[in-house]
Every structure is written in C-alpha cells, then in structure tokens.
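The chain that follows stands alone, in the form predicted alone, written as structure tokens.
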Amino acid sequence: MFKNITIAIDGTAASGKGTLARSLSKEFNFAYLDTGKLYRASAVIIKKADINYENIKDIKKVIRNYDFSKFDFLNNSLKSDEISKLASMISGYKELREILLEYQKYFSNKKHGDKIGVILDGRDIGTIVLPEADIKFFVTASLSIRAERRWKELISLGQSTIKRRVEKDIRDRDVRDSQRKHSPLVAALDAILLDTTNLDANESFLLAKRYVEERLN
C-alpha cells in the first residue's frame, strides 16, 4: 500500500528553506511544492487584474476561480521586490489562506507518479497545512545574513536595490508573518530547528539529510 511520506519545512524569509526543500526533494525523490509561490502568484494575478490589495472580496473571487496549473511558476517576476511585498500583505487574509490551503492539502494527499512522498515549504506548513507531517523543519538565520542573501539574489536578477532597504523589508516581513492573526509564522513544537546563519546551502542540506535518512530507515 502506498505510504505518502510528508515533510514540512517552515522558516523566515531568505533563511534557505526553499533551497533546502528543493535539494531534499531531488535527493529522496519527493514531489515538491513551494507554497510561498502560491501567494506570490496570487499577487501577480491581482496586480494584472488591477485589484487593490485591500479589496479582499475581489481577490477571493479571482483567486478561487483561477487555475494554478496554468500559471508559470518559473517566471522571475515572482522574485521581484514588489511582488514579494504584495504577497506578504495579502497573505494575512483568512479567506485567501483558506482557498490556497485547499490546493496545498490536495497536493499533499495525491500520488505523484513514482514519488515516495511530498515536501512543502512555507510559513505554516508544520502547524496548519501538515500538522501530522512525518518530519518538520524550522529554518532560520540572523537578520543580517538573510538580508545579504536576499540582496545578492535581487542583484543577480538585475534589480537595483540597497542592502539597507532589503534588511528593513525583511524585518517588516518578519513582523507581519509572526504577528498576523491567521496562521502566523511559528515553529511547530515538534519541529527540528535549523539555524543556517553559519551554514552554506550544502552544509544545511547535509544536516537535514541525516534527519530524513534516520526517519526513512
């Protein structure tokens, strides 16, 4: 009988959780969903539809009727500063979170070809989306390190920005994520804490890999 193994990876902005999730999914043949991209995609969609981010009624209508299978999740616009901020502002809406939660649970419970399980990363995976996940990680790093990583990413995408401004944006994002009323960013009580401040991507991967191997064996 098929046993869908689930891994939840939560963490702060630019902590390295997405890179870790992608690496683990490739190593262990897991299906992967970057849930943050669902909120960024929603931001792109409402921006193109010229919907004010405070108009939750119209946001709910357009997102509920949208077929995300047709969205280009590789589009670099998802990584822009503007879309990142907009996604952060609308992510606190309970109505939007409920719509996207349906898709996340659907993805988590379906069989993905020969994949042995699923990995989801985001900010409420271990607490809301997959509270019974087989393995939970909570990834974090110091604010200065995260700002440095995010700044370098934006520069690599050809976006002109100031590191000090990037750090402020991340600090503001931390506050919004941790203090929002619905599904705040918080480590699940049974999550494995990974502080990547002094770890590069490969070192973080090798550390997490050991935990996964112990669970699978």
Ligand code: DC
Second form
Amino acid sequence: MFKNITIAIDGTAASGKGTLARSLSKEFNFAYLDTGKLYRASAVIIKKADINYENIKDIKKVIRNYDFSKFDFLNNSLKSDEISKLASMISGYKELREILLEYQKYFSNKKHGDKIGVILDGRDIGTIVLPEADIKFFVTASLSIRAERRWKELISLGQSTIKRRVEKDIRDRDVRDSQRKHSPLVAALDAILLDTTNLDANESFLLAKRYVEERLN
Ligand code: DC
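Form predicted alone already given; the form predicted in complex with the named molecule follows:
Expanding to the full complex; the earlier chain stays at the top.
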C-alpha cells in the first residue's frame, strides 16, 4: 500500500517555516500544505459572512459547509494584519480546529501524483496533525528579526504598515498561539530545532536539506 513520507514543520509566526517548507517540497518532490492558510482563509470567510468571531456556532456552520478547493489561496488579503490577528483568535476554537484537522489528514493520506510524500507547516503539525511524521522541524528566530522579515514582506505586497506595529502583532500572536488550550504551539519532543535568527533563507534551507537527506537515505 502507498504511504506518503511525511514532514512536519512547526514554528513561531514569521520564523521562515513557510519559505523552508516550500523549498524542501520543491527539492525533494513533496506536496505542500501551508496550514496557516486554512486558518487565514477561515478568517476571511467569517469576515465576509459578517459573523462575529466569538460566535463559534455560526463559524462552525459556515466553515463545515465551505469548499476550500474554491478558495483563492493566492489572495494577498490573507497576509494582512487584520486577517493574521483574526486567524490567530479563531484558531483557539476546538470545533474549528477539528474541521480543519479533517482536511489536513485527508491531504496527508492522499497520493499527490508523482510526489513522494507531503510537507505540512503550521503550529501543531508535529504534535497533533502528524504525530508520527517521519521528520519534524521546529523553526524559530528572534522577535525583532521576524518582525523585520514580515514587515518587508508586507511592504513588498504593497500593504502600508509600520515595523513597531508588526512586531507587536507578532508578539501578541505568539502569546495567543502558545498559550491557547487546544493544540498550542509547542515543539514536539522529537523535533529538530532550527533557529534561523542568523541564517538567511538559503542557509536555513541547506541546513534542513542535510537533515532530510540523512533521514531519507
Ligand atoms: O502560519 P500562519 O502565520 O499563516 O498562521 C496564521 C494563524 O493560524 C496562526 O496565528 C495560528 C493559526 N494556526 C494554527 O493555529 N495552527 C496551524 N497548524 C497553523 C496556523
């Protein structure tokens, strides 16, 4: 029976986990799912449906019936400060997490053409979504370097924002993501820790690539 090789990448906001996941998936021919985008997309859908973010009953109803394959995941609004904050707030709901977990499991077990496996990045991949993952990374970096990276990204997307505010939003998000009751952000005990504070994207990639090569051989 076919079995995907699974790689779980978790980490703090703007730590570089998405860039790393994308590069590794290209290098080793894996299918890639950015699970943060599911939470961000949920935030956009809730906002469009004009539902109060505290109304979990209605959130559940609208998200359960939503066909995520129709969502435009390339939309720049997913990255906005407002959606980042809303996504972090609604991600505390167990009911929402359960719905999105089903989709993540479905994606992980499915065969994706000629891909040899799947890479998922997020906050609870190595602990909840893929506790049996073949390889796990936990990526982090100092708050100031993460704020700098996210600020540059937002500016490049044409969104006007100030660095201090980006830093505060990231700090608040880290606190919410790691202190929530359900599936908090935490490194799995068997995760490889990658601190990218002093590494650029390519250096982080080369380091992680060596670990993947070692485990695949
Ligand atoms: O990775 P990101 O910054 O795009 O994620 C946006 C928010 O979604 C994040 O603040 C917390 C939530 N999230 C989560 O709770 N679990 C995941 N696996 C991925 C994201």
